[in-house]
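Let's start with one chain on its own, the form predicted on its own, as structure tokens.
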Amino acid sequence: MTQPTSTRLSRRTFNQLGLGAALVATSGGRSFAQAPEIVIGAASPLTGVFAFAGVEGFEGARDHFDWVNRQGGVAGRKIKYIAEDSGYRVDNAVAIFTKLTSQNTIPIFFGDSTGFQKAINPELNRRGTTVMAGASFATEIDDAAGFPNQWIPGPNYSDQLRVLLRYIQAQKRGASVVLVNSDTEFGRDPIVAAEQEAARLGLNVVEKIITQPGSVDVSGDVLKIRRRNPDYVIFHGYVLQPIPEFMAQARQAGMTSKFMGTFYSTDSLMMSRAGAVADGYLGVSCYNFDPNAPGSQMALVREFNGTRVRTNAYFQGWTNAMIAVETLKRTIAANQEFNAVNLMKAARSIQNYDTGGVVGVPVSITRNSIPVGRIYEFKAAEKRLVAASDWMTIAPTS
């Protein structure tokens, strides 16, 4: 994987990337100037391999902040957003964590990656004074005990893959499940986990893949599954390629076999790069991608977009900030001051809580997560992903 070697970037580079007035608009400060603004910091991938991410997560949080600031601010104090590029190396995310909150009093800082999230998890201990999400679904920081101080805007890598596994058990009892998993920390985060599960299911797990991601020879996997012919085929750990390719040769070879997905790889623009191939393919996201889904804050999602397709980065974005700002919320209104403690009680208080249609049920953080799934599938003509199942929750003993 190719990384920048840039940490900041430039104007122009903003301005192209069409980021430059959000910057102004969220940093400035002259329209803040009357009250005490709460600072909340950000090192997101905005340049590299996952700046298609990382700007539309920028992007929901800017327009959740903007809302709220619009609105009054948080019992009358504006959100003053500062986001910098990581370019997705954790060298850069920890500098900029450490300069912004040298520079500011940072109470909630959204990171950019498991690593960096893995890597800051100390230091973010031993100061007790600021909270963290970000990018991260993985199954370690949903560890209350181990990571005290973050939570995850959706459900961890885990409790997605028995999203999916407990779709299957519905749709076809004693299925067949391959799974296609990168050699990645990353792509390795819920094996233990989907094989426990599907036996709990008594789904048979009949072949175990691991490969390289990215644009990879797939052939001799893909070989690999033709053998087994499994009704189902999940992969993790991977954003687009190769998934593509190997639904592509499968179907060459007449298999029937149905693909499936984690959060990273369900996106309807993704999709639509991959074409009809991707026709049918079943993936698992928290968020609501119905454009007509009704609540509060759908609505604003619309108003902000009009008729722009949004990825589930944006919805993850915007999802945080919506959690950091009602965690400010009680923060204040329980009269306490702003340190980890008192925000991560705040945040974990957030039980049955309603995301204005974001999340299609109320919602609770339990552990560090929000274990709530749902599975959606792709129509490649109409180029969007359908609902394919309810809502489900994953009890944090399942």
The other form holds:
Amino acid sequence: MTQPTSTRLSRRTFNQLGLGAALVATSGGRSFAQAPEIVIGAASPLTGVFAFAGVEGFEGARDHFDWVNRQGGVAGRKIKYIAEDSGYRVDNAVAIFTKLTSQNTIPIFFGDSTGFQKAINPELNRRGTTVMAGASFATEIDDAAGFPNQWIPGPNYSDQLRVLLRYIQAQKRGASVVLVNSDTEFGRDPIVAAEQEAARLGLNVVEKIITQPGSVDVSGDVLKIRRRNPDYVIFHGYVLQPIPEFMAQARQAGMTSKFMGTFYSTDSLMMSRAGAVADGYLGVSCYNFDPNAPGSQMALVREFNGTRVRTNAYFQGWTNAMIAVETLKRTIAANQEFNAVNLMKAARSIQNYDTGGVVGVPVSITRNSIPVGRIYEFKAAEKRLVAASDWMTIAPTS
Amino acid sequence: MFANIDLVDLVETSLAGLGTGALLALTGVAFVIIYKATKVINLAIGEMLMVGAFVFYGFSAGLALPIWAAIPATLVVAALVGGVIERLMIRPLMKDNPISVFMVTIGLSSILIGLAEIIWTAEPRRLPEFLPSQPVIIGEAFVASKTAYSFLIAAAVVSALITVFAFWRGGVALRATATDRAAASSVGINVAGVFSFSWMLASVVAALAGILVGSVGGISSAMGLFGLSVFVVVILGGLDSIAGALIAGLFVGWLEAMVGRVFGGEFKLVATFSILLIVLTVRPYGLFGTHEIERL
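Could you please show the structure of the form predicted in complex with its partner chain, as a counterpart to the form predicted on its own just displayed?
Now the full complex is given, and it begins with the chain already shown.
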């Protein structure tokens, strides 16, 4: 009968096993030589009333980060993009922000709404570690003193109205205008600025209407517009409804007013759903909707999407990601650590920046925003938006 | 404030308000049918309306069925949905505390929103145009065509339901079940059948309301918010009164239109919920409801 082999470990065997275990444990993960990932967090409205834009915005940022990672990342560091669904609720977005920033070091976070970006601002300023961009174009956020750690990937809502009003003034001097705004956190945003700009341009704001967002009952408001019979009606704070119904009922009533809208309603997919009634609708955006537009980034958008038509929210996400990457690059190039002061200094150094065609002119971050816009007209027969004006830049003193 | 409102303006605004009020009344009736039969406060009525609108969208825009086929098909699906909800989610809880059932309907609303977003995504959509587009002119007053035709359809359906429940044996069975389940069962009324029928019928009425609401304001997964004003309607009219829902619906629609015209759209819900507060304080069983108060 053979004796059982001893199970005792000699010191040498133990050391060899320990070394082996350490090698195995580290070989499965990232190597010590590999630069750590840069984590970018997001609270995205992937469900809920704003999901149509949230999903597109998320995908726009994701596609751009994917491309950056394919190129080797930012200074050799890959981007890890973590987004969770906020449902377009401020409390959810705050919870996601707290959770993700407690689990990761996050230099840049994408917010989902004006409400969240305003609510989190004091915490952002207190931490001094994270900067933010997102879905909001709120005029209030476009204030480098009050919101020192945020940027907006386009013109603020007041500047969007200024672009629309300047277009009107170029078309018809002394034109009458009705403003229709949703009773939401961002719906009322540009009313005061619009009135001031209209007065400066010699336009007449003859009526201001506030509605519930997505209101069913538009007929009473259409009656108000009908009595004024304005040259232009400008909608702000809506996605799709109730704009088509306003236009349909206004046409029934024999009105000949032109209808206009701001960023979130300037969308070929949304307007295609409205159908023929939306023909001639004029909207403002800072992104390039020409499917054949030149530029390296526009070529990439086509590469990622083929013939699929993307909404403005996709371009917004893409632009946010582009600015985020450029901000990170400049911070690393300056050999500075990632903190809010350094990151925003880098973001604000983005001047006359070539977006590769996503915005048709070189862009500059002024205050916190990119005050550039262009008017597009919806052609119902072709189901697309075509440029109706040149790019317009709003001076910061406007 | 009032100086710039002339008689024609007053009439036009009132007619527009009554148009919306008819849709509130129709949805309110769907709510009342369920409460009348089962004593369940169904907070998911707005979402049932939303699902009905999306199903109609699926048939009319997705499958391109003609309207005469899409509407009945939608109502059949709605009836099935109502029946399934009752059988799987409500009936097992009927012997439990009313708060349990009440809470289940809150969960149901989230489930229906989730299902709609999974199937149709959260993007807002327009229903195909199926109502005449020529405006209706009454005297000098302009009424948008959808407002006018929605009012007529809703009024016809509510009137039919009032008549049916007043004279039809099923209506009597429904009222008997609501009054005393045990007694109703003892005289041969199929109480479980009444429960199922009430949910199916309410679902059909809500779907019809969804088609009409969606034809005016478009559809989205958030359109169940329309149900908020409906709760005011049924509390004002009385939780178990179909006629009350009709009258209260028209009143709330008219009130919102007038408040919107005079003070601005931002004050509509303020007015509506002020009415709710007053009613709950002064007459918690509503204008026409049974004088029975239960605290939830």
